[in-house]
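Single chain ahead, written as C-alpha cells, the form predicted on its own.
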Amino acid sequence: MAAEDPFQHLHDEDYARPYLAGLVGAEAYVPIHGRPVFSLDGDWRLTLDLFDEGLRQKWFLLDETPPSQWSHPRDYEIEAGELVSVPSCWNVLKPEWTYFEGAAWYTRHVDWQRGPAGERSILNIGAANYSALVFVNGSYVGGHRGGSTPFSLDVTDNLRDGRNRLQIMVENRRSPNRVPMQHIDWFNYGGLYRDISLMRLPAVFIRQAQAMLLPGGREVRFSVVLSDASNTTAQVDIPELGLSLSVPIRNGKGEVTTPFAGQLWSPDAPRLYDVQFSCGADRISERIGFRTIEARGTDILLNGETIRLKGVCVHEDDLALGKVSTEADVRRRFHHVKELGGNFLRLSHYPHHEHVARIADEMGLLLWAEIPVYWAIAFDNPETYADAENQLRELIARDINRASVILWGVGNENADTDARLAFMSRLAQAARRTDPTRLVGAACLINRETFAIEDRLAEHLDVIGLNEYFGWYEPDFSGLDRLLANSNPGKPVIVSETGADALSGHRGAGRVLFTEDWQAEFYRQQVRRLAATPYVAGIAAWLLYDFRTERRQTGFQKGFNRKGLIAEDKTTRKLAFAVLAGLFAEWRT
C-alpha cells in the first residue's frame, strides 16, 4: 500500500468540486414565521483563508487536540481564530480586514439534544455573502450561493446529543459569472451578516403558507405547501375576523378561498391581522396585511385607487456595522422616509434583511424589492441565470406575505442586448409564476437613438423603471425635457434613480459640483418636471444615505457615493432633504 502523500493537497486544483453537488436553493428554504428557534447568533471563531487551504486540507476533519499533542504540524487550529460576533461583516471588525475578499472559516460549538424519532432539525442562515459551505461534526451538510437571500439545511442526521461542532466556510470573491458580477457600485462586504438559528420541526411540516387577497379585494385565498406529498388537512385561523378554515391537502399542496371582510392595508392605515397556519404538530404565525396592487394604463393602483409613489432608494450600509441591518437602524431609515413625506422605498440593489419588509408592513411603507442582476451580468451563462432565478425565488418565498412589498425588481441598468432580453424576460416569467400577485419591474436605461423611454424588456414588465441623472452626469435638464416629451411608454414609469452628489457642508452658488446647494436645486428642477408628467407614477430619489463604494475616489467622495440626502452618519441632513420633503408635499395624486 502506497504511503499517503502529505503534500497532495498542494497540487489539487479540483479541490472544490466535491462540494458543488450539495448546494441548496429555494426549494429547501423553510421560513421561521413565529416558530420557536434556538439562536446561533453570538461568539464564533473566525479564521481567514486566502488560499482555500480549508478545503484543500479538509480543515473540517481535524480533531480538536491541543498543539502540544499533535503528532504532525498543522496549518489550522480552531482556538487560534479570532473571536467575533455573528451576525457581522468581517470588513468592519479589524482595519486590516477592511478590503479582504476571499474565504473565511467560522466555527462554534452547539449543545443539542436530539428529539423523538421523526423530528427534523433545520439550520437557517439569513444570509452569507457570497457562497457558503456548512460542515457539522466533520461532515459536509450542504452549501449555498447568493449573498443576500436565506437558505435552510436539514441537519437532523448530522447532529448528535451533547456537544456539536458547526463550521461554515464563507467566501465573497467577486466574479464575472456571479449575481452580482465583479463590477458593482457598492461595498463588497463579506461574512455571516444575518441571523443564524436551529429549529425543531415534526416529520411533516409546513414549507410554505400564503394568504393572498384576490383582485377586486373581496376574496382571500390561503395556500399551504407541506414538506412532503402527504394527503391531510391544514388549518387557517384569523381570530380577529372570526375566521377558521380547513385546507384540504392533496399530494402536499392545498388551498381554499373565502370572502374577505376585514380592513384593507395601506400606507395611511397599515392594518395587520394575526394569521395562524397549522398542520398536525406544526404551527406558524404571521402578521399579515391584505391589499391589492395592479398596473392599469400608466397608473399604479393600490386597493383599486391610483397612488403616486414618493420615496427614496436605500442601501444596507453602516459605518460601524457594514451590511448588518439592526431593527433600530431599519426603524431610523423608515422614520426618515416618513419625515420626507414618502410612502415608498426601493431596496437597492439586492434583497435586504427580512425584518425590513416586516417593519414596513407595520409602519405603512411600500417597497420595491430586487435581486442584483446589475450592469453587465453574464447573460449568456446558464449557471448565472440559475443563480439569479434562485435568488429571486428565495426572496419571494421569504417575503410572500408582506403587504409592503408591491414590486419584484429583476434588474438594474442593463444594456438592451438579445442575451439580456432573453435572460431578464425569463426572470420576469419566473417572478409571475412564483407570485402572480405583485408587479414586476426593472430599472432601465433610455434609448439613446430615439431619446425616449424605450426598452424591449418593457413588453415583459408591469412597471418600467427609469434611471436618469439629467442635471448631474449631463450638464442641464434639456435632455430630460426632450426625453419626457418623446416618450409614450403605455405603462407606469417609476423614476427608479435620480440624484446628485453633495459633500455634507460643502456650499456654493450655481451649478458647482458636489455642493449641497446644487443637489437641492437638482431636485427642484427634476421633481417639477417629473410630477407634471402623467405617466410618471413614482419617484425613488437616489438616495437616503451616503454609502461606501470604492469605485468613487475624488477628494469629495473618498470611497463614498455622496448622493445621500443624509450623510453617512445617518444624522446630518443636507439641504436637499427639506427641499425634497416640500416637493413631495406639493405632488398630489
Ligand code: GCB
The other form holds:
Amino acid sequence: MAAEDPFQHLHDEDYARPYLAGLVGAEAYVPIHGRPVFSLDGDWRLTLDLFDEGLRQKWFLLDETPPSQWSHPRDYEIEAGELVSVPSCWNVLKPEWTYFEGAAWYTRHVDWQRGPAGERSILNIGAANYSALVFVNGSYVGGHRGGSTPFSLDVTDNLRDGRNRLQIMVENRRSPNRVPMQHIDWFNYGGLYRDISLMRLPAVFIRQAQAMLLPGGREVRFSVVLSDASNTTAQVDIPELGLSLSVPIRNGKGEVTTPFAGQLWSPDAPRLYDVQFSCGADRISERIGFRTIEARGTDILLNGETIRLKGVCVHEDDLALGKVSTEADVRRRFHHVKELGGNFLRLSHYPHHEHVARIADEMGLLLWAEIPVYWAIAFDNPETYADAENQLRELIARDINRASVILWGVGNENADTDARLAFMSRLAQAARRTDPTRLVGAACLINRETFAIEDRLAEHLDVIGLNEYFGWYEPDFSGLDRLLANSNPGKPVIVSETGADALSGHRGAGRVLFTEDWQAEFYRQQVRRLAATPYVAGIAAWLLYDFRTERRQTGFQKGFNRKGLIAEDKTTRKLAFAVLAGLFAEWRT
Ligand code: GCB
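Output block for the form predicted together with the ligand, input the form predicted on its own:
Now the complete complex, all chains and molecules, led by this one.
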C-alpha cells in the first residue's frame, strides 16, 4: 500500500488536490487524423468507485500480486473489475449501472517497444465524460476535464519496453461549477466513450496544420505550428491541384498564402482534396474542402451566395450505446436530414464525435458545433470560464479543417445577466481569435420585457440563435407573430430550436399535447411564419430523434424527450417528418 499508516487515507479529504496540477488542455492536443495510430479500443477492466477510494487509497500504486500472496487486505483488484469494451458508456452496460454518477477505474495492459531516441509516444483520448486522470505503470501522467472534447498526453517517459499498465479514472458527477452544470435536459452518460490510441511521433512534430480559404474565395492560406520553436521548412502538397509549397517556419510557426484554383466545397458539390502537410519526418494527410462563410446584413452567405439553412438539431444518444456514436449511426442521421430536404444540423449541446464533421464534409451538410455552456452555468466562477474556453479551443483545434462546420456556438439559453454577458462575450472573442474564418453564434432567449429578439450578447455574435416554442410551451402562435413583427435584429437569425413533443402512435385532433397530429400542425404553423420572415436565415427543428432525459417522467415521456421527428428507435417516423419535409421544400432558398 502507498501509505505507511493503512488508515491514513480515511482522514484525508484533500486527496484529489495532487492531480489538479497535471491537467492538460487545448495547447497539448495533437491531431490524430491522417496519422498511423495504435488503437487501445477493446477490452478494459472496469471498477466503479462511488466513494473515490481509488484516489484516497492510491489504487494505481498497487502491484498485481495475486490475492493469495497479499500481505495486507485490499479494496481493489484489477481482475475483479468487469470486462468491458471501450468505447462505451457504463450506464448501458448493466442495469444496476444505469444511473451511476461517480468515479470508475479502467485498466488494461499494452505491449510496447520504445522507439529511437527522441521519438514521442502520445496517448490520445477521444472523450471521457466528465473528467479523467491517467496513470501509466503506477505514475500519474495527467488529466483532463470537459466531457466531449479530445485530449493528448505525452507518455514517452512513462512507457517501458514490454508490458505496460494503463489506468484511467473517469468521473461523471454533475456539479454546479462544471460545463455543463448539473441541470441539463439530456442523459449524463459516463465513461470512455470515444476512441483511445497511442501514436508514435518524431521528436519535433506538427501540432497544428490548417488550410483555409480566405474571404473572397480567391486565396488559400496554409499554416503550420510545430511542437517546438524550431526554424525549418514545412511542405504542403495538393497533388490534384498540382500545388506544392514550402512553408518557412520561424519559432515553430509559419504560413503561406497562394491563389486557389480548385473547386469550391458546397452541400450540392462537396468537393474534397487530399492535402498533405509534412515537416521533417512528420506527415499529416487530410481530406479538406474549401469554402467561405460570412454574415452580411441579415443573410448568411456560403461561397458569396445567400443560403437558407434548413435542418434539425440532434443529440448524441442511442438506445443501445448511449453516447457512443458509430459511423453507421452518423450516416443514417445524415440520410434522414437529406430526406427532409435539409442541408444543416445543429450538434446539440456539446461537441459530437470527430467523425461527424468528417462525414458531413463528405456528404455535404452544414454544421453548427457548440460547447455545453447550457442554462445556469456558474458565470461568475473563473475556473468554470477556463474550463469552457478550453473546451471551445479543443473543439476548434480538432475540427479546424472541416468545411462542413460553419458556426461555433458558445452557449444555449442563458439568462441575460451581467456575469453571463462577460463570460460569453469573452468566449465569443476567444472563438474569433482561435478561428477568424467561421461564424460565432449562441442560442438566445427572447427579451420578455420588450418582447423582441434582443440580447446584450448579440453585438458579440455574427448570428443570433433563437430558441422559441410558441404553440408548445406557450399555448398559441400569437406570441410568435408579435415577436417576429416586433424584432429588428440587424443580423441573421437562426431559429436554433423549435418543436413539440409527440409520442409515436399517439393521435388526436386539435391541440392535444403529445399527439403526432399536434406536432405536425405545430410545424405547419411555425414554419409558415418563420419562412416569411426575411431575417430568418435558418431553422433547426428540435429535433431529429427522441432522446433519453431523466427530467421527463410523464406517461408520454417515460424518461425521454419526445420532440423527435423520429422515435428513439431512429426508424419510426412521426407525421411531422413528412410535413416538415414539405415545408422545407416550399421555403425559398
Ligand atoms: C430547450 C433546450 C433543449 C431542450 C428543449 C426542450 O430550449 O435548449 O435542450 O431539450 O428546450 O425540449 O424543452
